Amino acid sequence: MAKKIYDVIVIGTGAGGGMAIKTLCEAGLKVCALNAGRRLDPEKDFRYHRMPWDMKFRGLDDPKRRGESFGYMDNEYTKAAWDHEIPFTVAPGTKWMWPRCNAVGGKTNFWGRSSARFGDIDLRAASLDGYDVDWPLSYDEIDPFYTRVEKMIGVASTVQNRPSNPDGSYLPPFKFRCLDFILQAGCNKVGVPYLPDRCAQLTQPHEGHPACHFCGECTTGCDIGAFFSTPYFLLPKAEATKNLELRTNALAKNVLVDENGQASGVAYIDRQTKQEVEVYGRAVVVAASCIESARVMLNSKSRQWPHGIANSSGQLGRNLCDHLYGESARGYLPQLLGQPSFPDHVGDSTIAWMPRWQNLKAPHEEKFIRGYSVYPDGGCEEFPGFATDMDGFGSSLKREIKRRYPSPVSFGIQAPSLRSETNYMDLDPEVKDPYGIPVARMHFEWDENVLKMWEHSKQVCAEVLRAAGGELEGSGEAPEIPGWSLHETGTCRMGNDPKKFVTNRFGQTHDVPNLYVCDASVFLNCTDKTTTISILAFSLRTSERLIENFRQGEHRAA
C-alpha cells in the first residue's frame, strides 16, 4: 500500500502552528497537523464559572501536588490542560520554569491577551545601541500582517502615537476603572505614559465572535471564545477545507529527511498507544513552541545532519531569551477606602499599560539599554491577598478587608533579557522523556541590563504611587524565576547570514529550504511587548512565503 504524503506537516497547534495550518489549507494544501496532547472541552477543562467553593481545593489543587505546578494559570481548574509527564533539567546553578500547554491551540487557550506590535525601535535596536544584530527585516515589511492579524483576531486599544508602539486596527478599548484615572493622574506627574493596554479580548462582536461580558478570570479559559485562541479562531477555519488532518495525543520526535537531507516527514509517539508513527509531507512546519521546536530539531539527527537538523552553523537551541516578570511595586489607594465593591477585574484583562518610556530620545539615556514596560493592575479582585498581611481578628479584621477592598493596587514589569553566549537549552545526554526521547536542558540566568531595569522599575513605580496619592507598601524580594513569562524566544533565530542564522528572514531553514519554523523561536530577542501577535504576524507571512514557494515549484505539490 503506497503512503500517504501530505502537502506539509505542521507539528504544534498554537499561535504559529494554528496560523501556518489555517493559512495553508485555506490556499489548498494538504495538511496534516501533530498535536502533543487532546483537544480541550471549555465545560470540563476551563473554569467555565466554577468557584472557588465548588473545588475540593479551593481553585488551588492538592497540597500534594500544588509544587508540581508551573506559574499562575497550572491550577486546581485547568490542571487537566497542563503537561507534567515530558520532563526537563537545569545546567548548575539555573533556575527555570517550563509552563505547558500541550493541548490543542497550546497556550492560546490561556494567554494573557496583551498584543502591541514590535516597532522600528526593536527590530533596529542594534543600529541604535550597539548591542548584537537587527532583525533582517524592516518594520514596513511586517507592518500589513499585524493589521491583518489584528483585524482577524480583534484588539482592544486606542491610537496612541508614541515612537515605541506602532498602533494599529483596534476595537474600542476597555473602560478605565476609577484606579486607572487616580493613577494616570500620578503617571502625568512623573511623566510617565499610562495607556489603554492592546488587548485581543472582544469589547464588540467581532467576526462571528460574541464580545467579552466580563465573567472574569480569562486566564483559565473562555468558554465563549471572547478572546483569541486557535481553537475558536484558527482551527474552525481550516477543518472547514476539507483539507485538515489533525492527529491529537501526537508527541513529534524528530524531523525525517531523505537521501539528499531534506524534510520529507515526521516521527511522531501516539501517546496513546505509545507506538512511533511516521507521517510524509513535501515539506513540514515546526511550531511546537520555541524550546519544544528547538528540542524536536536538535533530535533529528541524521547522517547529513548528526548535530540536529538545520544545525549547520550550531546555532540551534542558542540565544535563548526571556522576559523578567516582578512586582515592582504594591500598595493601594486611600481615595477608594470604604467605597462600594466593584467588579474591577474585568475580563482578567490587563486594562492599561505603562508601555516603553525609557531610552526613546537617544539609546544611552539610562544606565541599561532599550526598555519596560508595565502592567499596573488592582481594585475589587476575587480574593483580598492584602488580608494575609493584617493584622487583627474578628468582626473588626473583616470590617478593614472590606474598607480595603477597592483600593489595592500594584504595578508588574515586563523586561527583556539580551541575547548570550551563555543562555541557551540543550539535550540532556543522561535523561530522557518517557518515550526515551532526549529532554531538553537549560542554561539560563538574568543579565545585568535587564536587572537595572528591575530596579528602575521599583523606584520609578514608587514614584508613581506616592504621586497619584497612594500609600506604598512594598516590591517583589526578587523577579519571578525564569521561563515564568511564557515568553521565550530564540533558539532558531532568523538572519541572512547561514552561517549565523538558522532561518532566513521569512523562517524558512537555510539548510533544508523545505522546512520551516513558525514560532518565537525565530526572533532575534524579546522587547518591551509580548510575542503572541508578532507571532501570529511572522507565521502568517512564512506560510505565504510556503505557499509561494510551492506555487514557483520550489517544493511539489503531493
The other form holds:
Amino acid sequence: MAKKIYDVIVIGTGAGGGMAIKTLCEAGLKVCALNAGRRLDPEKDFRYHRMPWDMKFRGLDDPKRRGESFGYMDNEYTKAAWDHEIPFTVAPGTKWMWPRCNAVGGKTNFWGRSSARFGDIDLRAASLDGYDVDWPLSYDEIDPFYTRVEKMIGVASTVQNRPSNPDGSYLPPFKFRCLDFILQAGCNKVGVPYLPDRCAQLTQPHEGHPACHFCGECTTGCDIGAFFSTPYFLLPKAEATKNLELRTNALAKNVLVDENGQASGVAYIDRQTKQEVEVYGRAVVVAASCIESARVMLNSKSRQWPHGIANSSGQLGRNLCDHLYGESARGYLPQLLGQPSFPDHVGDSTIAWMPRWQNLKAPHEEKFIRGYSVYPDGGCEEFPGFATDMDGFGSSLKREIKRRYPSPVSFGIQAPSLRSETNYMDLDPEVKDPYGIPVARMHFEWDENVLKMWEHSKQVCAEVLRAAGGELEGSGEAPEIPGWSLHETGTCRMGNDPKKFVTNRFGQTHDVPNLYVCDASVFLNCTDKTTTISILAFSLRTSERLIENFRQGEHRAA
Amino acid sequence: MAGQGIGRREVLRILGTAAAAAQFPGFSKWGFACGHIGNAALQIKPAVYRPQFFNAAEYAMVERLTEIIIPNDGTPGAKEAGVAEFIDFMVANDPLTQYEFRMGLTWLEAHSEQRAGKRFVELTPEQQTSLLEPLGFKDKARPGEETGRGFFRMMREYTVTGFYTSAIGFKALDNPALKFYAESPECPHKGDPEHLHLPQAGV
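Could you output the structure for the form predicted together with the partner chain, given that the previous block was the form predicted alone?
The next block holds the full complex; its first chain is the one shown before.
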C-alpha cells in the first residue's frame, strides 16, 4: 500500500497550531495534527466550579507534588493537563521554570486572556532606540490580521488611544470594581494610565459562544468556553471540514527530510505504545511553543542539516526573551476596610491594566529602554492570602481578617527582557527524555535593562498606592524566576537575511521552504504585551501564506 | 446562554462531590463543615476521626490550638470547621512538615510543663491564652521563645488556610467567589470614585 501523504503536518494545537489547523482545513488542505498529550474533557478535567473543600487538598495540591508542579496554573484542578514527564536542564547559573501544557489546546486552556496588540512602537523599537533589529514588517501589515482574530475570539476592552497600544474592535469591557476606581484616582494623581484591560473573555455572547458567567475560575479551565481556547474556538471548525486528523499522545521527535533536505513529514513517539511513528506531508508547520519547537528542530539532524533543520544561520534556539513577572507592590485600601464583600475576582485578574507609559515621547526618557505594563489586582478573592501573614489570634484575628477581606491590592509587572547572545536554549548533550530524545537546556539571566524596569515599577506602584490613599506593605523581594510568565519568544526569529534569521517575514524557514513556524518563537522579542493574540494573528498570516504557496504550486497538494 | 448548561452541570457536580467526599477516609467534621447549602445528600455521616499522622495527645493539642486561633465567638470557628482534621491530613501527606509539627508540639508541651506545671490541654483557657500570647503577638514576644513563635506561625497559617477553605469559612467572609453572575459586577459607589465617603460597616 502506498504511504499516505497529507498536505500539511502541524505539530502542536495551542494558539499557533490551532489557528494554522483551522485556516488550512478551511482552505481544503488535508491536515494531520500532532499533539503531545490527550484531549481534555471539560466535565472531568476542569475545575467545574468545585469548591475548595470538594478537593482532596482544598485545591492546594498534594504537598508531595511540591517538587514537580510548574507554576500557578499547574494545580490540583489542572495537573492532569501539564507535562511532568519530559525533563529539561539548566546551565550553571540559570534558573528556569518551564510549564508545558500537553493537552489538546495547550496553554490556551488556562491562559490569562490579556490580549493587547503589538504596535509600531514594538515592531520598530530598534529604529527608535538603536538596540537589536526591527521586525521585518510594519504594523499596517499585521493590523488586518489582528482585526480578524479579535472578531473570531472576542476581546473585551475600550478604545484607549494609547501611543503604545493600537486599538481594535472590542466587546463591552469588564466593569470596574471599587478598587479599580480608587486605584485609577491614584494613577491620575501620579500621571500613569489605569484602564480596562484587553481581555479575551466574552462579556456578551459572541459568534456562537456563550457569555461569561463571571465565576472567576478561568485559569482552571472554562467549562462553557466563554473565553478563547483552541478546543472551543478553532478545532471544532477544523473538524467540521473533515480535513483534519488529530493524533493525540503524539510527542513530536523530529522533522523528516527527503533527499533534497526538504521537509517530508514528522517522526513522533506514540506515548501510549512507546513506539516511534512516521507521518508524511507536503509541508510541515511547527507550533509546539517557543522552546519545544526549537527542540524539535534542533533534534531534526540529517545529512543535509547536521545542526538541526533550517539552522544554517546557527540562530535556532538563540535570542530567547521572556517576560519578567513580579509583585511590584502590595498593600491594602483603608477605604474598603469592613465593607461588605463584593465579587472582585470575576475577571480572574485581567479586569484592569496600566499599559506601558514609559519612553513614549522619546525612546530614552527613562534609565532603561522600551517599557513595561502592570496588572493591578486585589479585593475579595477566593482565598484571603493576606490572612496567613497576620499577627495575633482569637476573635481579634477573625474580625481583622473579615475587615481586611475586601481591601488588599497588588501590582504585577510584565516587563520584556532584551535579546542577548547569552540567553538561549540548546540540546543537553547528555540528558535524554524517557523516549531517548535529547532534552532542552536553558541558558538565561535577567538583563540589566529589565531589572531597571523592575526597580522602576516598585517605585511607581508604591507611589500610586499611596496616592490612592492605600497602605503599602511591601513588594516581592525579587522577580519571579525566568519562564514563570509562559511568554518566551525568539528561538526561530523572523527576518529577511537568511544568514541571521531562521524564518522569513512570513514564518517560512529560509532553508526549507516547506517548513513553517507558527508560534512565538518567530517573534523578535517579547514587548510589554502578552503573546497569545499576536501568535494567533501571525499564525493566521503564515497559514494564508502557506495556502497561497500551495496555490502557486510551490508545494504540491496531495 | 450558559443557564441551561450550568443547571445540568450543577447536578453532575453535586453528584461528583458526593462521590469524591466518600473517598476521604473517616472525616467527621469536614463533611459537616462542607455540606452544600440545602443539600442533605452531601452531609457525610459523622464518624470518629482517626488521625493519620498525629497521636491522640498531639491531636488534642492541635485541635485546641486551632480553636484558640479561630474561636467560636458567636459564629462557628475552627473546631466546627474541622480544621484539625485538615491539618492532620495535610501533614500526613507532607513528610517535609512532619518533623516541624512534632518538634513544635513537643516544645509547647515542655514549655507548658515548665511555665505552668501541667500539660497544655490541662491548662485553663486563660492559662492557655497567656502562654500563647507571647508566641502569637509580635509586640508580646519574649526572648528565648523563637522556636515556639515559629511553630505558632506555622500553626496559624495552617489553621487560617483550613478554615477559610471550608464552607464555614466561606460563609464567615460572605465569600463571593465561584458564583454565577448575569453581568460583570460593578462598583456600587461610582459617585464617589475615591471611596472616601462610604458608610462605615459596623466592625
